[in-house]
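Only one chain is shown below, in structure tokens, and it's the form predicted on its own.
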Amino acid sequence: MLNYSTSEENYIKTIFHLQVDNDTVTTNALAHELLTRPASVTDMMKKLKTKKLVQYQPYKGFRLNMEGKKVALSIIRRHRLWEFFLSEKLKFDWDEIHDVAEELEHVSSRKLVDKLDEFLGYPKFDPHGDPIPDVHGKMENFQRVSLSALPFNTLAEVCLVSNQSSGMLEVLRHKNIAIGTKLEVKKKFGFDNSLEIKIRQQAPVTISEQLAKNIFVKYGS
């Protein structure tokens, strides 16, 4: 595998990304995303196709090809196995790791990221829940629903959390909530749509309609 810039794998990773939600990305999407200039994506968009990492028609959008994938994959692999170290091994808070970890993803040594992984025990989530892939690539899969879905008087854990900004992961920290956190809808208040919800052993708090949409639970068997 060849070796890539940092602001190369930044593209790369964000491509990865916003392709989640729509196939094909537009120069604006992106660059509204790493907050930079469209001639700024244009330009790179024409090194990557060049790397071969991206198929790219101007005025029409561009995406990951399966090498490209690949590298993407791969950085977020080291990104959240170090997500995983700073989180469990030094004890950062949750809402302090993403930062260091996007300094730390861009050391590309494949021998050093294995070993982190082999000491970490092979760990299949970071710490807010996203799967982290292996060595070939591939990621847990699991069914998940938002916490503002969930039926009431439903128990369910806390399995991801999307919006992952420190201020989302203080006020999560502030309502006792982490992944792996049991808990239970009460009630709905339909002037907000705020949600009352029930943590065991605690006594019932309040979460506003935009928290609880960037929660997501897993229930059932």
Contents of the next structure:
Number of protein chains: 2
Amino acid sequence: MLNYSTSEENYIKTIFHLQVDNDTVTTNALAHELLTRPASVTDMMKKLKTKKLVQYQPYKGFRLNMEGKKVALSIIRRHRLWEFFLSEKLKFDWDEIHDVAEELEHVSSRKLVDKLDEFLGYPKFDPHGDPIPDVHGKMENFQRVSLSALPFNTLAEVCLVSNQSSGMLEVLRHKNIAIGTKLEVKKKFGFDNSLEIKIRQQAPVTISEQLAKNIFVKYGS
Amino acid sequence: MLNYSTSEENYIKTIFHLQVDNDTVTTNALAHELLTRPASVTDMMKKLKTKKLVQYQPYKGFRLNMEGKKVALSIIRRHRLWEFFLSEKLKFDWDEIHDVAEELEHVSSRKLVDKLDEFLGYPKFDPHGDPIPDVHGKMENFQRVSLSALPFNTLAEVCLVSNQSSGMLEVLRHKNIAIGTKLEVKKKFGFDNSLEIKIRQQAPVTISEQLAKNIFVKYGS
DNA sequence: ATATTTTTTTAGATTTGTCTAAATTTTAAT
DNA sequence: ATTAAAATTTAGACAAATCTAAAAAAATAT
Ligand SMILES: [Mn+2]
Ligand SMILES: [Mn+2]
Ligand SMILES: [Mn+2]
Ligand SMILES: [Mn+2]
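Can I get the form predicted together with the DNA as well, since the one above is the form predicted on its own?
Following is the full complex, with the preceding chain placed first.
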């Protein structure tokens, strides 16, 4: 895989994210996302086309091709591994890691990334719950977050309980929650950050903030 | 402290290293060191002068001023902390760390560097034995390396023994070596990498490779 | 179907960092 | 003191990445 400039990488990565939702990516959308001007996007699309990373016909929008997606995944891999490092090892707060990772992701030594991955224990998800691509670009196709970070009215499945104390297990059994349980969050009470959740046919249940933080769910396509 | 471009930082750092030996740094020396052309150096010196980081009069060479030195030290701090990280945590070989650190040093988040420093346990020396500047730019003014990395005929002082086993201590006592002993390496036998060392008035002694690797000495201005 | 608005592209300029070739200054040699 | 050589600077060009303003194309509205 060739080396690309920081600017090229930022374009490639952002196209990747945009084309998940929108089949074909528009000049304006990309310009808006990258805080740049449509004219700059057009210039870059010409360049990425000659480098055979995107399909692009003037006025018709663009998409990454196979090679483009491979490059994008390797950038996303670096970004999320660094985010994990910053959060897990350096104890950064969640809201501080993104901007730093945005710079670190452009240090492109293959060996660095793979050794970092090993050092971190091959994590599968970054601190935001987004899946981390492995060496081959493969990753889980769902998000994994704590219940307190799950968007409302989104069906999700319990996949992990971080605190395994007997007290925790007791309250889980009482509320009818176990690995594999499908649920959604209906409401949050700002007073104590407790959540009202709904499991299939059952009546709504209330969950404390502490409990919610220790229950991890997966959701998404 | 302002932010500087990668290119500016590489110039600043290299001037710092060159002006240790040479009182005033020349255009050619810097161009040679940075693998660039003298004309490019002149251009950059004009810029660094307007940014008040160097003293520079055409044809007279240049030096970093106080602010320039401060910036240089913060770049060297980042460089050496990352080298330590790569070697200590990611288990890179010594000869692979420099090029990667050359890139990582330009990620300038202050918080990142300070948290990395903390994570690493505030190391005082990088894997090459070069001192690491602290948050305030202060550092030891000597090198610390294992005896096997000490240049020939350089007076040095034993300051650390990494292996404290009784066998180790026995052989050290027998050879009259202790913390504070002043010595120099005279010769290396390629066959088994053993070293001939000289302690003050005493007759020369031979030291095995294994032993040499565990004895650390300090030397330099 | 035409006119209007929005989107996208082109044309031309700018900034940063680099280069080569030529001019200038300094240093060294005769 | 001249002359030759070396070091440095200037002049002018170029590539990368960006911008503004104008032109062109596509989408929308009447
Ligand atoms: Mn992120
Ligand atoms: Mn980025
Ligand atoms: Mn560097
Ligand atoms: Mn080093």
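None of the values given here were measured: they were computed from a predicted structure. Positions refer to the first chain, counted from 1. In this text, the rigid core denotes the largest set of C-alpha atoms whose superposition between the two forms falls within 1.5 Å.
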Return yes or no for S146: a CA shift of at least 2 Å between the two forms, with the rigid core superposed?
-> yes
C-alpha of N176 moved at least 2 Å between the two forms on rigid core = yes
